[in-house]
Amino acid sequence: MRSLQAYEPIVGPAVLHQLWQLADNLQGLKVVHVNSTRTGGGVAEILSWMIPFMNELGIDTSWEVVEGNAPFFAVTKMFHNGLQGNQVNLLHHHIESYEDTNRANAEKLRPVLEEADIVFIHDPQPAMLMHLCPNRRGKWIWRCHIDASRPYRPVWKYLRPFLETYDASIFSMSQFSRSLPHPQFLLAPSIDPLSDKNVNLPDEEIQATYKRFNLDPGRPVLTQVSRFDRFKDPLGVILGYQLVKKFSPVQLVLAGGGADDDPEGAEVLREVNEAAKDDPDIHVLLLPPDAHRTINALQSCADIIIQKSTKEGFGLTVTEGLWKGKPVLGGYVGGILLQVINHHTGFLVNSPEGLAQRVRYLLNHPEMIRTMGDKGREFVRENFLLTRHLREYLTLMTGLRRGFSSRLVVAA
């Protein structure tokens, strides 16, 4: 694992040195995060290099993952849906399953969580776990990287409880958050800019990718990365791109993989291979966990990255993409609306067919392309970078030890 000293020349010395300074006062917390998969989505991404981080910085920091069975990840992969907005039928065994796994995780878990300071509880899947942790010393903190905007009521009726007992929650924006009665802190997802996935990479090895997925370099290629889920609408990237190749020669590179806590993974995979098979411009990459220097260079060949999510936490796929210096073609919702500013880091779309009209307005205008990428990749030097995110953290955890009385704060 490379050294936080390795980002100065990316942040600047004093970026680092601020860390510092926020953590010395932090020397020896034990802080425990608890999320429900090592592999596959952006929070055992960000979980993956923050916890090291965090370590380097002088904090105790451990990282537990709960284990469950295909009945319980079938009903937290409910919860999600729910929270996002979607209609579910949550039924007596779906309950059953969930509480059961959570007390068997419990019994696991309970002597390093009840030992903790701090302990980070991400998303739905382990929320249960602080009720099952009478004799728990230190804050506990729920991290929700879910749009709960407008949650499915039956669910939220459901989930609340165990939430409105937490000292603190966090969500990505101000629009997620929910009427709970404790503090509520706004932080943004981040990238790591030296990591596989986003570290720049040599030209040959870029061309190299344009063959082995049999790309042609003298097409524009289109590209969107995700897991292969209904709320990033791949068969709505399909439909736009099959209204741009009436009038533009482009391909189409939709590339993902699953994560052990999505159960519906392989089932959109199958309706997105039945709307792609008679187009051999169309790239359907099912990807293993760990392929994030493929990814790499897929969103590098392209020349406008695509995330036409219907609803999106953060989308931290939208951040690579602009960090590589691409246009981002987004969905108007959630998270997406904090990275793609209309009309300078890229745009805004709601359909199909916005999606093929900004498409091939770039195809036609290639310098926008160029500036868009520009303006992208400093935004999120600025914004979306693991120091930035490393510091609100600090900010957060320095603020529970001295208290806060306000109910929604702002991490800077």
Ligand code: UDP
The other form holds:
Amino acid sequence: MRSLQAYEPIVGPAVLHQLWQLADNLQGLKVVHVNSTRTGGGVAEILSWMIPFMNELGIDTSWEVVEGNAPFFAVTKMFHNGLQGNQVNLLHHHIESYEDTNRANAEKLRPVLEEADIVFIHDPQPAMLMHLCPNRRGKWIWRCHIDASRPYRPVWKYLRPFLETYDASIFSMSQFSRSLPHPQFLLAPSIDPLSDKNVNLPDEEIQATYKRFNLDPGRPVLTQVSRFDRFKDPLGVILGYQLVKKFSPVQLVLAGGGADDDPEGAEVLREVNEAAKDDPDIHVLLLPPDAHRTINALQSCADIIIQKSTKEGFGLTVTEGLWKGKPVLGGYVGGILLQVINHHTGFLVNSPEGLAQRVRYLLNHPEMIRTMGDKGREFVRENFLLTRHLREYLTLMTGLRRGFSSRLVVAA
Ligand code: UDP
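Structure of the form predicted in complex with uridine-5'-diphosphate (UDP) (previous: the form predicted on its own):
After this comes the whole thing, all chains and molecules, with the earlier chain placed first.
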């Protein structure tokens, strides 16, 4: 694993110095993060670098993953969809599966969780654990990574009593925060610029990727990387691409894999393959969970990155695309609005027609592709690299240890 020092050429020495200063007060603190998958999706992506760097900073940090069976993940996907506003049919056996699985995990994790000074619980899957750890001695924080601004009422009504007892919660945007009786913090996600997913690749590797996936480097490439999830709207991307295709010989890459805690992927992938089947210029790629370098290379091959989500907690794939110096066409939703600054780092779109119009505009103005791409990379350097994220976590933990006198909100 790299040391934090490796980031100095990217962020400068002052940024690293500040991290060490902040960590000074937190030496030896026991911190546990809990989520529901070690691979796939943005949360796992973030925790995989955050845990080692927090340890390097002297904070005793561990990562626990709740275990569950298929019915449990079907229910938590219903919670996920319900919190993002979809109507779901929550039945008694769903609740039972959720609660039984949380109880079984609590049995296993209780000693480490009750001992910790600070516990971060990510998303709804393990949210009940706090309730099941009555002898906890630390502060417990619920970190919500999804757009819970307009949840489906019955789902929120069921989860709310578990969430209310937390000492604080964290959301990615103010619009997502809920009325909860504790301090709420705003903290945007980030990427690791030196990871396999984001490090600058040699040109030969990018050229080899065109070849490997049968892409023509002489024609424009549009790329969306995402789990096969309806909120990511892969079918809308295909519709937009088909409109562009009437005027320009574009190629489309839809690359994604599953996440252990996402049971709907196979069905969405089937729909996408069906929609793409007659067109050799649509490349639907099902990638293994550790294909980070391949994803990097595919994003680097793209002329334009797309993230046409209809709901999006943040959208690390947007950050990744901007960091590669590409304009991003993103859905006009959620955390994409923090990153795609309309007309500057990309364009916000509401429909396949809007997507097609913006793609055509960019293809006709190649100089805009370059200037937007440059702006996007600098925008990420300023706002969405892991050093800023670590700084905010350290600040938050310092505040939690000292106690807050009022309802503070820390803006990113
Ligand atoms: N990702 C991946 N393999 C895939 C699809 C996605 O490694 O097949 C990564 C992607 O590069 C990004 C993260 O998973 O780092 C997805 O995070 P995002 O916030 O965009 O969406 P989420 O999946 O959390 O809704």
